[in-house]
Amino acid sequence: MDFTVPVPNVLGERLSGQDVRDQNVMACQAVANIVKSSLGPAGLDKMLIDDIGDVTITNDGATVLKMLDVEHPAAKILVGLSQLQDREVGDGTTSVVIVAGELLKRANDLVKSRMHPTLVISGFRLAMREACRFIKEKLAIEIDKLGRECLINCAKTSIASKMIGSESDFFAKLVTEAVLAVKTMSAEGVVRYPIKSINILKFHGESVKDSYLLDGYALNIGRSAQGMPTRVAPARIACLHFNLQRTKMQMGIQVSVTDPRALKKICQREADITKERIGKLLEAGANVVLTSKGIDDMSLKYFVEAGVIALRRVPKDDLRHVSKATAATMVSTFANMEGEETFDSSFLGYADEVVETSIAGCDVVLLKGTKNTNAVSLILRGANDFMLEEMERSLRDALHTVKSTLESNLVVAGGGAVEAALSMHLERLATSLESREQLAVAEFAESLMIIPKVLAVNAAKDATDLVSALRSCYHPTQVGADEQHLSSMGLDLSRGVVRNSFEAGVIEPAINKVKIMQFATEAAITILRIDDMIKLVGDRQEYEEE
């Protein structure tokens, strides 16, 4: 007897089994494509333009790719991926998405010659493990070894890919100092480089080797009144989040008057509730006040009575920032539980001294020797504001390369050096494995090298000459010789050679590339499990009616 299994009707478009896998590996390669060619110090720039007519120029794979209209939902999980990348290392945004598409290519490629999709994840979660054991035993140098020196080159390395790559050396040295300045140990005793404490203000003007390092938070702020004095030592900071303006009555809110002096009354009362909420703040011995909502001319007077700073509008985050630098608590009402208006001292952050100072002809605040950590500020020069952004981008990203590799201590070779290492390690380890593992683990290993191929194409290189000689470096590990010495060769891409990439100072840290492989296979994982795809419709009728 025949049985029929019922088939459900969908209400929608359905796809499975190879052709959804064949689609979502298209969309990723597509994804993947757009940032190659912007990979690596030879590396092109994107121009993007949003719906508004604003225009960015990067080469930044994480703002490239934030920035584009990703509709399909599989390449959206690159998307996230470069974002995730640019979040906890900072760097190496575009490289995580192309491997990630590379890897999707060659487990695709696996499927369709009959290979079950959980022997290719099995042997890509293989692969992925080994190989971040194998960088972190194998490859990674402690930075102990290396000096400061270690720190500038890893600067030099992130910056050389970007707009300002010729100014690497310059813009290498400013970094460094600047996370060297904001060094915090917690309570525990650990170590941090907290660089939101570090505050990037962008002037045009100049030329980008006129920008440098100031001592102290700027605020790109000047006193809210002529009449304010421009230095005040020591600060007593107060940070709030409401008006400092009259106070008038909610919306909504009516009040009936008969009589003209009740009305008088009134007036004099909502100037009152004010001038009281700045005595307040002046008897807890606040002698700088920062608001991010408005101060009005009225409630200027009583500040420039008391000789104290205030300044107003300022930007959220700043607040923040300050707020945490200083040990101030930021407030946005002085109701206490009893319904009272009160202001504790306790609210007030400190610092040895807030100064007005002028860039480029703009009035900035200057906060100096802050309470908790210590705070500093890059000013940028250049030519436009296209240019400043890109700066500002570039020095995100080699800020973030320097605190990492000071927190973890561990750098690596760059150049291709750590993914041909692999690629040669992965395939030795393909060999000896018994299970049909060994060829999702062989194509990872072919998979790594699309980075130094990727590279040397950018570079207008011959890919297949400089990707050969570069194997060929690694060869010795493939019949059991000691990997050490050979763990740091690398593409020249200036002259088209293989050379030392440690002695030539192209460095990263090592967190960058451990994370580079977990997260690419992590996403390729991700997709690949996927083997149906329904695209739901909401109205029976309208599906019905189509």
Given for the second form:
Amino acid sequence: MDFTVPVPNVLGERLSGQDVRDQNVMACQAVANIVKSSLGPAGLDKMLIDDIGDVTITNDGATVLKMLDVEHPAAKILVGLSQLQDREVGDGTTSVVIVAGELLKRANDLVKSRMHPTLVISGFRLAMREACRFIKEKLAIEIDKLGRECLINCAKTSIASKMIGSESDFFAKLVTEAVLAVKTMSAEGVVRYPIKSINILKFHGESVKDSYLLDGYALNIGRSAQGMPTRVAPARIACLHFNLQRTKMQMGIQVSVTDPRALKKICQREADITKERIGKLLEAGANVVLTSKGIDDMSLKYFVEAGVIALRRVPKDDLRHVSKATAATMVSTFANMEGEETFDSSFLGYADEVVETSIAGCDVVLLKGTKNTNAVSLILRGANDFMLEEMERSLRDALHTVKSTLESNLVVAGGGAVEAALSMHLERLATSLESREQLAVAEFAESLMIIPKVLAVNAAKDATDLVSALRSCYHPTQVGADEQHLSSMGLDLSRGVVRNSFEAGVIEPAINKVKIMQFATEAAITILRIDDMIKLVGDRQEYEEE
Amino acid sequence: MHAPVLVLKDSLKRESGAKVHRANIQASKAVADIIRTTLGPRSMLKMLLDAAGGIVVTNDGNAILRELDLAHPAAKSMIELSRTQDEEVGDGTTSVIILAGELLHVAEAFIDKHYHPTVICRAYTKALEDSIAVLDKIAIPIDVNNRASMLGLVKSCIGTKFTSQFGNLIADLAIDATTTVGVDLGQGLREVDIKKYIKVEKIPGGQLEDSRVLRGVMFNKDVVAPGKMRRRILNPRIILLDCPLEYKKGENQTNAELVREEDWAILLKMEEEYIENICVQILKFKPDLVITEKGLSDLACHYLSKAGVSAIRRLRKTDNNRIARACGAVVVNRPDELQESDVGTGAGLFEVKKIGDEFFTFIVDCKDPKACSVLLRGASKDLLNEVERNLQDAMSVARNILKNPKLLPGGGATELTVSASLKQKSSSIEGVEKWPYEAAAVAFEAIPRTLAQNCGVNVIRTMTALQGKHASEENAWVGIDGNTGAIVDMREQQVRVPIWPPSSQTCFLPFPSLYLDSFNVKAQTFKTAIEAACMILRIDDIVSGIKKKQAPGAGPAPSKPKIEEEGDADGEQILPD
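Can you give me the structure for the form predicted in complex with the partner chain, which would complement the form predicted alone we have just seen?
All chains and molecules follow, beginning with the one already shown.
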């Protein structure tokens, strides 16, 4: 008697075992390959065109992958990975994808040679932990020893790979100044660098080198009426969230009157309610009024008379930043618990000066010397809009880099130095392991070398040659008495030689590298654990009808 | 079993590597070729037919490119350049495209030789820095307070734009207008807001020579009740309103339910009273002229004309602002809140004149006008449009000079000087960047070459002669006369033709047919062109068709994701070190 083996009834495709791993790994590698050519100082840009024809030119791995409509589920994990890196540290989005892709490729080879995935996974975990420990303990150098120069170098390393790479000196200084300018000390004595209070404004025209740092938070809108003053100092700022127009009932509310005289009163009252509100604002001492909604001509007049700068239709994000920086409370209604309308002067924010200036033909209102956090604005200039967009992305990356450098206080050498050092270290570790995890650790070590390899390939150098030269620097026999010196040997990509990255000023925040290791390994593990993929048919009903 | 792996949507088209470089360069060159013939005084016009059958005939680089509907993304970014140039300095829109196209053209040779694009970019950026330094060196500063020199300069800067018969006039208008609205910011800085405070009014008829800059404002409106209101008032007291002078309904929806017959009469009476009330409030300030942005009812008109007040209604907001600046009035919203200080008394004369078939209001002879109108007269609408475009250019030139009072020679002389000194410098540059740097130097010659081409002289002979002259540094001002194609030295010409008294110390006055360019324009052209060229060179991957809404998985799956080999991503590029 034979049994029919019950096959689970799966509606759709099912793929399992080695097939699914092959497929996943291939997909991830494809993603890694897409961003590969944008890594490093000699990396190039990608042009992305959407179906309307809008163009984005970028070098940022996270942006590229976000724009691409990646469909494969495993590949999507990598896309998510780069987004995560972007959110956490802001830079290194390309590296993390490349490392993850390489880890997967090598892991797949191991599995193919009959090693169980869980074993590979535990090996990777071990290696990752050791790598992070090694970075923190051996490779990282405290920033206090290196000073401000070091910050500029960090920013420079981040910018060097971007479109504005040839002006990296200039922008690195700009970025460092910006971050240092917004330094704040919280009540507990913790120093923070809220880079959100660095506003980036873009105006096309002039040259990238004509970009500059402006003291104060810039709002890209002019004052609402010509009659208002262009400068108010010291400024007391009210942030509002409602209309300052003739008061109007909610939609659909009708007022019926029988006495015609009442009509006039209604009209009068409409105007007066707003007038009283403005009166309350002025009474509280406000001399700058920002609202995210409208202000009509009638209300503007009162502000003009009182010499107040009023701005209408301020974007909500800007308003939020302003209220944070100036310690103003955003007010969405005047009503208080007693049902009366009040505006307390404690709701007002404070800034030393509010001025309207003109930048590249656009009126811009600047808030200087804000109370809570000092705000600065980066004014970017450039040949066209695509360029400005990319500049903004690059500078945001650099801002993040400088910030994480300052906050973590640890830096490591760039130019493939960390990867090479880790690779050699892990290799040595692998040989000391007795279990089969040894193989996985060794492969992990090997896959880190992908970064210097890609760097060299992108710069059109002989990758094999350079990478072996780099590796030899880290050989145990080399690393002897002068350990510190050699642990920062990296690649010089414009000349194609090995040199000391620290001395050349190619440095990155340590946290960046640590996160790359962690995220890449975790992502690789996630994908590696999959051994079955079931693609369900979208509509069950439809399937049954067939 | 190998199942196909679908990573990207199959609607995506992806191209990468050297192919992209070449395609981008081709597209950019194509754009440059389109407008090449419109450079210089001997430029040709382009006729563009749009889908609706309309015709545009123009030789303005920006205008041509704006009309073109280009599919290639790199070409699109080229078009953006000319827009940037137009907005920033208002001149040089054609040159920037030609220069960018040429820079990419010379880069193509290096891409073919497997140069790394970043190397080319680095060389170009260095060339940009050096060229700006050269510009600084050969520029001559001028005195902006000297009217005669300013006039000459503005005129020669825009010399290519229109026929010389009314050249002097436009320059005059431009300088008058910009000096009127210029605001001193202190520290020698001047802010000139052309967009907001200068209005160009075109009235067909009369002669071009009748055009002038008014010490005040004019607009195409008549008083509300002609015949009953005065059309000419000396030293008027002006009240500006932006509220309607008619019965205003409330914002809320109101219903009046009338049950008694008398109520109806009261309702009507109230409306009348409302208007009367407003008028009384206005008349308290004894105005001679009331101008409102909104409506003005017959009844209000009656009250005002009875009091001998002229009224104008439905004025544009921007015009109202200009009047406010010209005569010192404040725009008022609620008549019951009028103050004495809101009344404008700065104007010397209010007058409504009939020009042709239409009435025009003039508020002129202002004491300290901070806004003005430029009145253009001419034979036809088309001519006026042309003159207006020229005037706009002239005003931006004047503004540029006010902002940065430095001048450079035109006629390709600047480019040749830059080219010559870059070539000299290239020999001292280390490494592989030397060659692209030198190529950038050669690319600058595209401008004089195109000028020579367009005026029909022997290009090779002219260029060789020019290059010969520029080999020595004292010939930095030698360029091409764009009309005749002759080689001229701008400086010699200036000395030979002294037109104005030698009152200006810092500058000698140029001969009218010579071309000068303001420093800002030239510097901006170089910056924009080089930076854009670098941007396009850096692209090695084009992905198009992102986010098309298609059913997922529809259509046949492509075999495998294309995994590019390392060789594809410029692996084999050995640099000639």
